[in-house]
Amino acid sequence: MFLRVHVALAPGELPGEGLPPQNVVVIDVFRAATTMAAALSHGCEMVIPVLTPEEARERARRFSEGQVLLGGERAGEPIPGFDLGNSPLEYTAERIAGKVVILTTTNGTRALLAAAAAGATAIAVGALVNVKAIAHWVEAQGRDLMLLCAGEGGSVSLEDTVCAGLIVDRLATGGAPLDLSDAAGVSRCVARDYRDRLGDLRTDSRWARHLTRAGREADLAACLSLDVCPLVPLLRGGAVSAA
């Protein structure tokens, strides 16, 4: 029995409803995916992913003073007010740990919560520092996959398409059969150029540069990072935690 795993390169391939069963990765390297890993890998009991800022300040109301941060950003840049921004740098356990963090994102939360719409199985967080794990859980669950890049603002973005291809060269090489989308065999391709030159995505990826003009290159250095996290982020009941 085949695996079926497709690669959606922009969240715009997501139906708004009606997903076939099937369970869904969602990438967003640069950076909300690579920030839930972090800061559940620190100690954070659990990360809510929301639409908007003011969304996400009407949840904060839900809990008690001290036990929520929110987190997020607008443009790449952090929101006013907000206790974090994106930065994976920031999460740490000295900030977060038994906290849980509203975030909203210009990108990743919103790929999460469209997933979550669409009626997916089961979701998991993936970016470029969990693959190994991300392609463990994929092999235990034994269900057809869709690997949904965030992309930037609607389109697609190299660094999230060389993740995910790195993640269906993994299940390649592991030995499950597997039938590949034409997109998925694309994306296997382009991560084959770059599994060993991660760190030309600094220059060859837009939304890198904009980090890099923003002064952020040590989140870069964190977002390229590979296979330094066990961990594999789930979404369930509007909630982003361990697996």
Contents of the next structure:
2 protein chains.
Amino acid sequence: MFLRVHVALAPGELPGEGLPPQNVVVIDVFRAATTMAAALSHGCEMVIPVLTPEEARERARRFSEGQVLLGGERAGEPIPGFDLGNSPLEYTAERIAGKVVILTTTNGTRALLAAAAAGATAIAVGALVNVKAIAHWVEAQGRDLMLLCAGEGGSVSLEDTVCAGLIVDRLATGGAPLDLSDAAGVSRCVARDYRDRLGDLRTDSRWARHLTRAGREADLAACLSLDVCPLVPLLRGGAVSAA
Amino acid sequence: MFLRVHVALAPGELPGEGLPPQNVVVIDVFRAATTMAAALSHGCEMVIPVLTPEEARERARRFSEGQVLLGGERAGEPIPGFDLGNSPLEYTAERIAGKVVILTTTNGTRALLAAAAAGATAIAVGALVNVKAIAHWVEAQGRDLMLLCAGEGGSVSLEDTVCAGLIVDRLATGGAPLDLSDAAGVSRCVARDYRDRLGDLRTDSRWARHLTRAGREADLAACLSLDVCPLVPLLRGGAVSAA
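Which structure goes with the form predicted together with a further copy of the same chain, now that we have seen the form predicted alone?
Let us now look at the entire complex, which starts with that chain.
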């Protein structure tokens, strides 16, 4: 019984609906997936992904004041009037413990909502910080898998490809018999090249270079920290919480 | 002045129209691009790519009998009533010298026609057999470039990714200042891994495994022969001929 593993290197590959039965891990290393993992690690009750800032404000009205915070970015910058940006470093226990965060980002939250609309069986959120945890979850689930790279503006991003490939590589070396798509093989190949030099993603990834120019080197360091988070954030009923 | 180089790892990334000014190299290693290069090497006057077998038959009627041959495949197999399949080994001088070939294949000819519809400035056909020739052509053109992988059924194919990456790597080591997209970096990374073991594509590529099961090992050997063809097939006015 082979576990089929595919990597969608860009989100456009996902069908609008009617996805064959499989689990989906949405990957967005810089920065939404890392931010969600950080938020849940620091006691955030749940993260609700939404498409637009307007929708975020509308959803916030359903909660009592003090219970909810607005977070996210557009073009990498904080959204005017929001409580939090998209830096994992902002999501400290002091700010978000016991709170609900409504999050809207350009690529990550969009890919999460697309995976839900497509009909994925279960949806997890993956980044470099929780590669090992995601691999364990996938093995425990024993279900066909799509690793969906959120990418950048619809295009392939190097860091998400590397992250997907590290998950594939961990599954492959874990001993479970896998049926890898060519894209999964491509990702694994790239991951093995970058595995021992993840810091090079700071210069080799286009979006990392943008974030560096925007003064967000500390965010990059947080996002490039491999396996520091044991959580598997899961999207269930429209909200992301720890498994 | 940087030359921008992007790799579209799957053809769905190409816009239906309105592509910004750039040249496109359509890559389909197994087998249409290799077959076109073989046909032109052996004296074929031109290859006319069309979408469907019906269109191929209709176009053939515009030529005098004996001047034109029908070629192509569906699901990798020859099309009933056609003169030629999609094996580069069939396109010998005896069969096709001085002739026009009307070709319809599942991925390669489709990607070529999509590049033309999108408005590419110039369109070349690349495979492993003519990596060096394509790189020289790109350098001489001095224009922004998209390497468009035909892929397999809309998905990423390992062999086309490797071929695109070999072209990127040759351009990068050629000294011209390049601005590589993340996808171009991904391809280059995979190409450097496979460069000295192209034969492993026989087992690592899904479509290669299919062709092997179909008894087409000799085709694979022909398609995996690096730089044996000095030609750059160009699509101009609806027909592919040597530059």
